[in-house]
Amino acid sequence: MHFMPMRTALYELHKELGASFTDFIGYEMPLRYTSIQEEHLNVRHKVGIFDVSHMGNVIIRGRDAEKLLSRITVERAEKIKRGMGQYTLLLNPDGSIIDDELFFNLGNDEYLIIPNSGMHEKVVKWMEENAEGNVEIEDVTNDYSILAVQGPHSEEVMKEIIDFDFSTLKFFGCEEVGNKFRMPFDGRCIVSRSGYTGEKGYEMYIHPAEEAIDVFREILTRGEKYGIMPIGLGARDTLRLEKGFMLAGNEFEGGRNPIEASLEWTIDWEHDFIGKEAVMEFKKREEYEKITYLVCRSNGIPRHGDEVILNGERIGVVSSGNFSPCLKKGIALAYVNTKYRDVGNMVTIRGRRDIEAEIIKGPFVKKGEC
């Protein structure tokens, strides 16, 4: 049986723009338009636009929606006021991470949740299993497109197409702007000040999905004077890795928990949530594997699954590895035994070849360093 890949509403536009495509969790997505390195540096220094419509979209409504979010995520949802959002985690009862995601309080007991690609069905099922009282859960993944405008000039580009004072939007703030476009637009658009590049940026959740085609074109046209480029998933991966951001399929593989993933900062311990007891119990351990930052000191590019070796002994495993366009060397996130995580320790990354690497304090690239 021939498998047909899924495509976003912007697929034909990406072809027109000369994209090279890759399979990403069943989606045929742009890997790059020019080169990964050029696109990466353009986002760091100027601005880029991404189609990230492979991500999930789930809307929950009702007077018990807040209660449901507090139960299934590590965030106390009542803290997130209307017009704000939060990065959070969904956990299994054993404390392992199901998914990391953003959610936004749209007001009137309505929330928008953004699961990772390929996770929306699992997340919806988990919500349905744990929902009580007055709450409606709607999977709208195929009805929405998501565009991300990222980089130092992102605010100027957004002002070119939307009549809104973006300086008032706080980090993780969100706003309905469907009626504020400076171009023909007929639909719903929620804009958030968020992104996964480590740069200033915005994400646009657009309904119906096809409306995003003209928006993408208009952003490219009006953003030309700011040096905008379309950006593929290749640069999205290197951008997030340089900042130490997690990729669900890599960093959460094999049932990792928030303590191992260095994501305890996301947890509000002042409320009950699924998995809380298990994570509290895990915290008592003295020895376990924890996310660690490795910079290569010899030639080579680390890859997912490579072993981390010290004195001939396996002390961990690489979860994400790649070439850093800013540092011009290989970098990796790895789960390393807490006994050996001291900054400055030299280790060997063992994959196709042995690479010498040093443990550093993250992130790899701080603001303004590239």
Given for the second form:
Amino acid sequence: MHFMPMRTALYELHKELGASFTDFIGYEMPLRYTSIQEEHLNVRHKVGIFDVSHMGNVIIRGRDAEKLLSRITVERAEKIKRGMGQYTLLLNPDGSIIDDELFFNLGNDEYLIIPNSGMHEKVVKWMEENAEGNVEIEDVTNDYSILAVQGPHSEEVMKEIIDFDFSTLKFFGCEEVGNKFRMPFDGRCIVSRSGYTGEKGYEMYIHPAEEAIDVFREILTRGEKYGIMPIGLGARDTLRLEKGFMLAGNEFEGGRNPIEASLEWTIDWEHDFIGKEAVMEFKKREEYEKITYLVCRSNGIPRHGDEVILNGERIGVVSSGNFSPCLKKGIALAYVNTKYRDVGNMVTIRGRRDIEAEIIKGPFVKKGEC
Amino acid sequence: MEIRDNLLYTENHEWVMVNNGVARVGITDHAQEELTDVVFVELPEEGKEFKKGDVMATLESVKSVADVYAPITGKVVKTNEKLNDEPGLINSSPYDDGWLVEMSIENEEELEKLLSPEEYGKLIE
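Show the form predicted together with its partner chain, please, because up to now only the form predicted alone has appeared in this conversation.
Full complex below, order starting with the chain above.
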């Protein structure tokens, strides 16, 4: 049997731009166009554009849509007003994380939810199982493209394409801009101030998906004077890791809960949600494995699954490891036993070889540093 | 993808250049492309002896880790120390500034078994 990889609407354009591709959860996605480090630094210092259409898109509508979101996420959805969005988690009844998502309140009882790549079917099923009253759930993953424009010059680039005062858009704010394009555009476009790089940036949810091809092209052309580059998933991963952002497939593997993942800050305890009791119960534990930041003090790059060793004992496991193009060092997120995760402790990361690493307070790269 | 006419190749994507009885070894343009940005290089110590097929060096890139195998049997006579500070030379100049080690040639017959540029070209097609 031969499985055809899934492709986004922009696949041919990526090819034309010289991308080398990688398989990411069944999608054939650009890994890089030039070099991962060059693309990474371009986003930190200037601006870059990403095709992230492999992410899911789900729209829910109806009087009880807000109630559904509050029930299945750790956020109290009524707090998120029209034109705003939030980063949140979906939990199993046992408290383990199903997926992390952004959701946006589009007004008129309509919400856009962005599950991770490969997760939209599971998320939709979970919603359907828990929906009550008047709520319609639509999986529109294949109908939308998602583009991300990220970097210190992202606002200038967005203004070149869309006639909108982007300075009014707050962090996690969203706006319908389909009728505000400065180029031919026929469709719906929701833009949010959000991203996965830790830089100022915007994400565009575009329907129909094919409309994004010309938008991507035009952003590259008009963004040239700001030094824009197309950015692949290679740099997307190093960019997010430097900021300590979770990658669902890595950090949530094996059923981690929000306490272990250091994501308690996402929880609004003032409402009932699936998994609440289990997480409250877990919180009473004194000893468990918790997300920890490790910076390498000897050469080498930690990788997913490497063990964390202290005095010959295994005290944790690396969930994500890579090279930091800003620090020029190996960095890792690891689940480390709470007894040993004091800042300043030296540990050994054991993979193909041993790497000496220090526990630090995250993120690896702070705002404006690099 | 560049394949140089004056080099010999292995199936593991190393190249060998013979000059005055010494074999200079590196990885091919194709290999550096596949590996992406090399950020750490672990080279053998000078004087160390390897049999053909032994792991001789390790290259670590943003994407993955790759072992470099000794393409022939011999003793390391020189390593490219520049790579410790500039591992990216392997990507920018795989056949020139990005060479890895120079080895003595213990067994001339091993050279004959290496791939010609044409054979290597077919391999990576």
